[in-house]
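Only one chain comes next, encoded as structure tokens, the form predicted on its own.
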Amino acid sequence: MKLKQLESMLGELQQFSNPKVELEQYPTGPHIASRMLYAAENSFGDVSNKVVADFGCGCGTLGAAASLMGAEQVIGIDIDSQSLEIASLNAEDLELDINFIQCDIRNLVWRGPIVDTVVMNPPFGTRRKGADMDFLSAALKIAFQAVYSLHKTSTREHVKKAALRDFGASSAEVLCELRFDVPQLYKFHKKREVDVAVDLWRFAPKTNQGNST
């Protein structure tokens, strides 16, 4: 799929009708997730015919990504019931065939299926210290073969030291450099839409060194 039907497809998933400020729920632009998805698979193999992990998927625009990129089984975690029925209902629009669970990312236990990779928009962590960090900690620890997320660019040291020192991954690289359209969903927001640097980082989990196929 060329990268401009999978940006168009992905512009016409449903979005937060009602987002939780508590959980820092932001939409994934079809830019974004397009470009994210797209390069996982397009450089590293990472998608196709692989099983792929959506965190915090939220209305679930990257795993349907990722399935409409060929992957073999995507599955959709989120703690929030709505934005899992939002999510449901775009995998069907779409004809795409997603399971979803609904978990707190810090009490995942898992038992599926071993999951080749992980991708997340997690929270940046601005409402509840710390949240961005637990999303790459679980994610290191579920996936066998590479973790993509996205996160403030302003994090970006802290990002790779943790990753690299507290979570055990192997290597921890940056893609490039996005910008994130924030927009004013909530009250405590002053401006129309804002735009955050963030960095598409590629994580490679211990277990799996040197192995990118």
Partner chain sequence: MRLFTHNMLSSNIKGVANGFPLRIEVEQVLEKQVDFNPDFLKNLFPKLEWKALVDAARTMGYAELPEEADSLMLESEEFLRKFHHALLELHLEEGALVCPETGRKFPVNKGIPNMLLHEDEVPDLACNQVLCPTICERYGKVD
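If the one shown is the form predicted on its own, what is the structure of the form predicted together with the partner chain?
A single chain, with no partners or molecules, comes next.
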């Protein structure tokens, strides 16, 4: 699939109708989502024929992108039932076959190393401090091959230290810096649209560097 085609398909997806601020529900835009999964597949081979989990999937954009890029099984996990409902409809609309689980990422218990790759756009931890790190810690425990995640550029050093020192990652690499357009979703947003600088990271878990090139 071409990048342009992927981006335009993701652009069709329905987004949060009633976003919940306490969960930091911001949609992952088609621009970022398509590039994230495109890089994961074409530079690292972490998507096609793999089991991919989308942590905090929201309306399911990243999971849908993974599925479109050829993931064999995709699992979307979110705490919010309304998001999961939209995500299921989105999957249906694109005729994608995605598994969903309603769960708090912090309490997720997995039996074994079945998931190859975790993709996520975690809460940035601006409403509940540490939320982003809870996601990263859980993802690095579950992924066998790689974790792709977005974090604010302003937290780059902190993310790197936590991943390598606290969560046992064997590598932590910023693939690129992106502008995350946060549309005016919530009343407390003063400007119409705010640009936040975010890093797209690739982490490799402990004993498996994955098949990086």
